[in-house]
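Just one chain is shown here, as structure tokens, and it is the form predicted alone.
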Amino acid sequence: MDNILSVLVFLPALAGLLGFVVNKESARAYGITVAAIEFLLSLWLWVSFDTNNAGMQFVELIPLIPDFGVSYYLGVDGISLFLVVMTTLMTLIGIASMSITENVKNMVVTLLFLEMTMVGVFVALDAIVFYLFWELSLVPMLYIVGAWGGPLRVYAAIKFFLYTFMGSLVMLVGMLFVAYIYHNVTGVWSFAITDWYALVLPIDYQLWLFAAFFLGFAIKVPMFPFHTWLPYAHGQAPTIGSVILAAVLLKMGTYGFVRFSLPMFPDASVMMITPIAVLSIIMVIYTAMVAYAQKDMKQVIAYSSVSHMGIIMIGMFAMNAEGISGSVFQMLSHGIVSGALFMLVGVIYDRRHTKLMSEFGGLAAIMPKYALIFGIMLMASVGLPLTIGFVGEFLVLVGFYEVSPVMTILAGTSIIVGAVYMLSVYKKSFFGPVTKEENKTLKDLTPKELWSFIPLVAIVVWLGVYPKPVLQPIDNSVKAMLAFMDEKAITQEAKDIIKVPHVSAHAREVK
């Protein structure tokens, strides 16, 4: 267990390297196999995880340059914890369930490598090592949509590319200041994240700190308006493509605030809780509003994601447990739920070689199995009480409410516009008589493809039903870094916004 966390990071870079030797027509089996060893390994991570612990677990410090104090830092939180074991996961399902068939073992090569990068950025607690990973990440992306996405392919992989790219260079700035500014204090180099948590900064060194990392961070999510690179993205990315991108790749951004600007810059995130609203509320109601104008599926899944993670940032700046503890909470939500209505939209494209909603209609009496999948998803997705959706965005409207009743209320109006627009969907595709020839022999889900979603309903039911398993250790860590946020904040107007539960001594020990 010394050296579990980067066992997780760099064994499926390792087995990517031994893939290339690999047999083409072993290649997806040889996939699955390194993935599902990936997935238990996560959850023995989980299993021996201490969920009274709120601090970083498993850690593990190697320094590399010790003169400019960059080390190999590695430590997990339960922040951290259930997104290594989301990216697990759906990196195997995603494999086990791809449909392509040119370049198999290309694509799970780059899988691999791309899973290797995701881990490493939510257990990187040094900033050099986390920005490696972060930038990492593109690559592997980056080929996956321009080698196997559609018609403007090309266009949509640069545009994502230079998009995030850029605000990563800002970003970027922003860390390196930082270790300047830590020099400047302590005489001494460090790029650990856990050694800048301990500075004090000035307001205006903090507002412009807080801009920076905010670019990196916001374009990645994506906020408005930086979200015009994900339509792009998701309606020309393969399936596999999609499905990592909004379960994952989208939750480094949300990580990254809540790892990164909230507990390093507590009073410029205080000052900064309105402007973001009012961007995140821009981001749940136009994208929903747009997604119901699309004639595309995918399109409708994609602009849905957008508006979702509008709810994820809002709970992320509520300042209190209810709100940042539920924000997680839906990262996770959204990254399984997400995932699994891209991979719905894949299977019927593979059927039909179509997404668009008027060549569709009556599929719930000739794919049934199909539809019970895809509506249980669809419920999950507009926050249905007793789905693992209702969860975290009541949380995080109970907790923004504190702040906002009226915002929070507008933030609301997500879950019926969301209906709206899910349900349209599935009114579309699903009722009515079967106007097209083509759909009338369409095949039911194979038993590969049931095994794919049965464990993602599985979750969907039972974290809806009992979240405590996963809510608990995230809430715990959430509580320390909220105590945290506010011994550290310097305006009175901070403290009395960040409210901080009534947590041990023991818990409020964040490194």
Contents of the next structure:
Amino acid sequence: MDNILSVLVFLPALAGLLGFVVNKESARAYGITVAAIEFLLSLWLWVSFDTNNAGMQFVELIPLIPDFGVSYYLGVDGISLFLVVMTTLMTLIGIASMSITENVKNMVVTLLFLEMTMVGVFVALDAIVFYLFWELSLVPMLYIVGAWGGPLRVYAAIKFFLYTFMGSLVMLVGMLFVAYIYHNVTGVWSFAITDWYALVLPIDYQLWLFAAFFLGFAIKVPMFPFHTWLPYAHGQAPTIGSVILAAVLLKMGTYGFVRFSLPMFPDASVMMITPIAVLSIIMVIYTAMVAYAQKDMKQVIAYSSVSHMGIIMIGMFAMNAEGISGSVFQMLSHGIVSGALFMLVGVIYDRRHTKLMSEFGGLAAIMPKYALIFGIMLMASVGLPLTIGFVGEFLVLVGFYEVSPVMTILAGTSIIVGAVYMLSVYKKSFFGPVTKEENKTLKDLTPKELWSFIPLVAIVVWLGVYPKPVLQPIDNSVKAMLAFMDEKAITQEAKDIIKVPHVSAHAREVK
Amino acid sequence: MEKLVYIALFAPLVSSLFAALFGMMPKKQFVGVVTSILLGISFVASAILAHYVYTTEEAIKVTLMDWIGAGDLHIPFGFVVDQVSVTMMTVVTLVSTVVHVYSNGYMDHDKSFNRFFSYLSAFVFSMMVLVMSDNFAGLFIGWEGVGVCSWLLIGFWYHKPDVSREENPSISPSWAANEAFIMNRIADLGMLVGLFIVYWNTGSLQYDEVFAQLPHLSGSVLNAAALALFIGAMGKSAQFPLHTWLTDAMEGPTPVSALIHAATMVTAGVFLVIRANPLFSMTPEISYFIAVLGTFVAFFAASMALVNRDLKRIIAFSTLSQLGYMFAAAGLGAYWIALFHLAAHAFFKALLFLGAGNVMHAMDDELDIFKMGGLKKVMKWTYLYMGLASLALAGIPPFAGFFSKDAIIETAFNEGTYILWAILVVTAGMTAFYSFRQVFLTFEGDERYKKYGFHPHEVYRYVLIAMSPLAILAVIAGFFKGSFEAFVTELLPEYHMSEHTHHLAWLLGLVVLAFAVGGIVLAYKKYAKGLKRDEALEATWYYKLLANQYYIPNLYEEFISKPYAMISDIFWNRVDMKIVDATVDGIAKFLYGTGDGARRMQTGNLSNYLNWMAVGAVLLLAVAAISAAIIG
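Mind giving me the form predicted together with the partner chain, seeing as the form predicted alone was just shown?
Next comes the full complex, and the chain you just saw is listed first.
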């Protein structure tokens, strides 16, 4: 299948269109089937992916507007491959575990359309195509929050939309400017990211462009102080919306940094290490403390999500393979774990129609399976070794230690403050005596719920014990990117800080 | 031999998973039996390995598979069975097996019987990973693994509500579990930093590669690495100021206290210092700091045990104190003596805790020793066991503690650190006093429990039999000091007393013994005939200070927990909502407001438009004129 990427992008959208004619009762089964096919296709992509090739694979290139160098240009490397797989997985599990009863058909169609935009963002290699998918992804999410959300849904949806949209517009200006420079230098127009990589830009251009892209990505991540749309969006969104938002949509921001900012502006990236690290540390500590102050379980998870994104951000700017590979791995880990945590909050919300922790207490005795799975995800979230959460966090901190020990220690407080709010949630909700009469008769996980969690638990343990199948392709592509950044950097400072790894004994053995 | 290594390591994991299969079901007796047998298998495998290492004098190294690989960092799941790890393996699996069998009786009526065994075996697996790993990252897996199991087991009776006590602002099993986890996490950050320093300076986390690189590193790097790793050790081994979790951990079931919070997990910090002895030998300042802190904790913890009334907390304080002794030895360079005390202590302290468990079982979970007394009539065997363990703890010859603790005190003298020596000697006296205060108050004197309506009874016979290996070892372990030294010093640095110390050894031993016997005699005089409360003494400030654990739990509550919650709240309500988010909304409102304002210009009235046009034209002219003036 040469066009596997196109199939992956457009299958959900086409199926979504067809979904309008499916009758209401079977909409859900239809959605699950499509998402499952999509997921299997993404697995096929992984299986046929050449893990020793660090470059772009499954490339598709069709000129769209040749005069302006806009083409339909897709490809995946080790960095984007797993984000695609995670997207299809989380969409499948999201649809399968969905508890929505109103307008199920519309929801399924929306989700499939959303899946197209998400996969599209991760596989696009043309800036215009990337931008199209990037902005299109806002629409389904706007609809999900606005139509199925809580009482403040309109405010939350509009805030989400306008805030991220504004950032993206600045990013678009940046993109147009890069293309303009490219035209000035080479005489031809091109929006292909791989062409842009070859562009060596002067420092001041790099800094301005870095800032333009930063605004777009940072709001999406969301980095402090651009994060306040997120608690509203999560607070109002239905469970499925939060799952997709936390698991996949936020990753678009961090993915943008790896795909655009680092390789295109290596010198500016190196100069921005300290400011970004400071913001990331604020994200880690400050949002963790805000999370601790929350009374609503879902808000804790929402803020914890921001806190963990801080770890991803700081790792990306470690400028060595340990940190960046760890950061990309942490994107996957965060996707699985925070997605699962939002699903878990959804389980109790469906039963009690409240998310306030003071309403619970002693749930471990009444819902042992639920408590067990929550406990496993909690441990993955606080980065327990042999769960998926440890690998990325450890690598990020190892990596950044080379840049700055002091800032690493500050970011490393993540393992403490993270434990503080997570354990406090667990204690308030699951431990202690059962005080509320309504809680005494709660049903434990239904088979449907249980089977949506089991794959996630399996992945959490599997990639915690044996991350190699995922980590190695990521690491290969990251190493290639670092070598390329080092070569391209124009300042000595950047060349010193960007660390090109030796070809290790391990990699040789693989070859 | 490789197979045996895996059997020793994975039998507890299999045991845990097996028990987990029945975790949510009502009690199944066979779960307790099967897990105990699997632990026994692990013990036998460890013992055979110990014999193998002893006879061949070579270490066994196995690598299971790769774990993490990124950049230049490659971490395998590798395990090493050498003199140090095999000692730990044997001690851990032996105590674990005993505790598993014991728990069959102790947890008899608990509805979460199966779940308990699952956690307990998972703990043993983590502990085995911790001691067997051949690299720092693997050690960290075990390190965090035992932390989680400890969290699960301290909070095992999670349904109990929070209560307030005089010395604890708030306490419950789940509270204590969280406290233990979070305090350990604080120390773990230090440990992680230690790993980072090691990795970036030696390019590896494998013990042998790291230790081979050490001579090439600068003093400051070595000091930083040693200090960071020791901070990690301080958390697990509950050294001051991270010690409060250990006594609160007594909220957990007693077999857990015996296994985790006395014999094995809390010694992990000491084990780390012993394992990384090539590093600590090269950092004399850090090592001296370890010895001083250890000595301080030995005294500090013993002082709090003097007045405590809680059966388990007294033993917990004594554990803290003995960990201090071990650190003192390790810090002074006598690594093998530290390891010897670790092993001996594991036996008699586990025995003491299990004995305390018998008492609790008999007394319907009552812990106040002031409400006990005279239990020797109904609990002969438990009295015997606890008496033996206390004699060993007090350091009375020929019991195990005499040989190991005496060696530590002698080391302090030998190093010329006379102040440390003096403190350790006094602490030995205090140890004897509080141990026997507890024993006498529990078993001798008037039967105060009758007043409270308890009907104590001895535990099952098989439980008593299961405890017997520990009792025997508490008695005889000391006799193997010579062969133990020969065995472990093949790997650990040798430590010999100087000629001078050697001559004085008998005198030094006599001094310590005098203090120990003095402590016991004092305890006998005061408490053996019954409890006579001295209210004047209890009202003094120093008695209150000790009884309230120097007010440290209260201080932590007032100056750490509460401010943290308060600042968190301010961050949320004041900063996040009122500043960050309000700014965003403010910008949005401003844009909306200006748009709304501008809308009013669109009146549809032609003369209005002409007015605006005139204003615009004038403005443009003004701008043109000014810019012309500036440029021209």
